[in-house]
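Just one chain is shown here, as structure tokens, and it is the form predicted alone.
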Amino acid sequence: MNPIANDLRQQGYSQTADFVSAGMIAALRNELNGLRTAGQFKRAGVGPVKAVNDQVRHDEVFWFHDPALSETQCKFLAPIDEIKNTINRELFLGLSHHEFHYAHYPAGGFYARHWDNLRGTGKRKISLALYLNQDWHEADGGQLRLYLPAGPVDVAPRAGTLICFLSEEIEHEVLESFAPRESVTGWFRTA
């Protein structure tokens, strides 16, 4: 069995170093960069309206949009359509297709403890994010905190560190950020 498929198994989430290279971390992490630059980052909202509320999150990002997407987005999800494939194979989830995002957290962002889909209630099945933080360090913060029934797991958002966790059963929440926290993260659905 595929190691992440596995995982997500046996503990309902899965983290991998290195997913990817070094150099497609750099072309993500400049993607994002430029896009930030060219103004075309928007602040992140929550609920069904996407309404701004700096009490639950402080963060911005860029969705990825079918057929615009650029040729390091590209790059970036011919792997992560490798993974969709062999969870569907291999855990018979049903997952059709994927949404993703750039996001950029300044210092001082958070995302309060949150689920990203509620039990039964919607089609996203498995959240993923690939940090972009090159030197990252235990006093940056930005850790992603998932809420397991044997107790808290914190995971370091260090550059080219892949996690993926169960949408409708893991809750979670991004600790504050000290320095700038940069990822791609999104989900795989259901039709």
Second form
Amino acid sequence: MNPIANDLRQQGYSQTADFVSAGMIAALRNELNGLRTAGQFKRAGVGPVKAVNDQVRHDEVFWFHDPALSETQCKFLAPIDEIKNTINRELFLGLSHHEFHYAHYPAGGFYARHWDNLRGTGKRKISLALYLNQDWHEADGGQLRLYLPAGPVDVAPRAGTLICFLSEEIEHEVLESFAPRESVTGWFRTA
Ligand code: OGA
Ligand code: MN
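Now that we've seen the form predicted alone, could you pull up the form predicted together with N-oxalylglycine (OGA)?
In what comes next, the whole complex appears, and the chain from above leads the way.
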């Protein structure tokens, strides 16, 4: 069985170090920075009307637009789509499409404990994040904390690490980040 599919089945999440090359990380970071400088990022909201709420989350995001993907975005999505197909083949989740955005947390930013999808209510089945933070240190914070039945597990947002987890099974939060924190984050959905 594919290791990511196997991890998802056994423990509900999977962590892969160095999922993409250093060159790919640099290309994603460059594109992210260019889009932010050009004013293309928007504060992410919460709840049904996507209201900005400083008590809950601080990130700014740029959504990938499917008909207008950049070359870098396409290169990132190719192996991601392979994972989706593998998960479908091995876990029968019936995933049909993906949605992804760049995310930037400023220093002092966090995302309070939450579910990406309340069980049985939505179409997000697998949550994914590829981290882009070069030279990340423990003191920089910004770990992703997964609340598992056996207790919390913290994931360091180190450049190249891909985390994926079952959106309906794992409550999670982004701990306060003391340095800017960047990622590509997204979901596999059912139709
Ligand atoms: C989210 C989220 C986790 C992360 O955007 O819903 O939980 O590590 N992100 O960025
Ligand atoms: Mn989340």
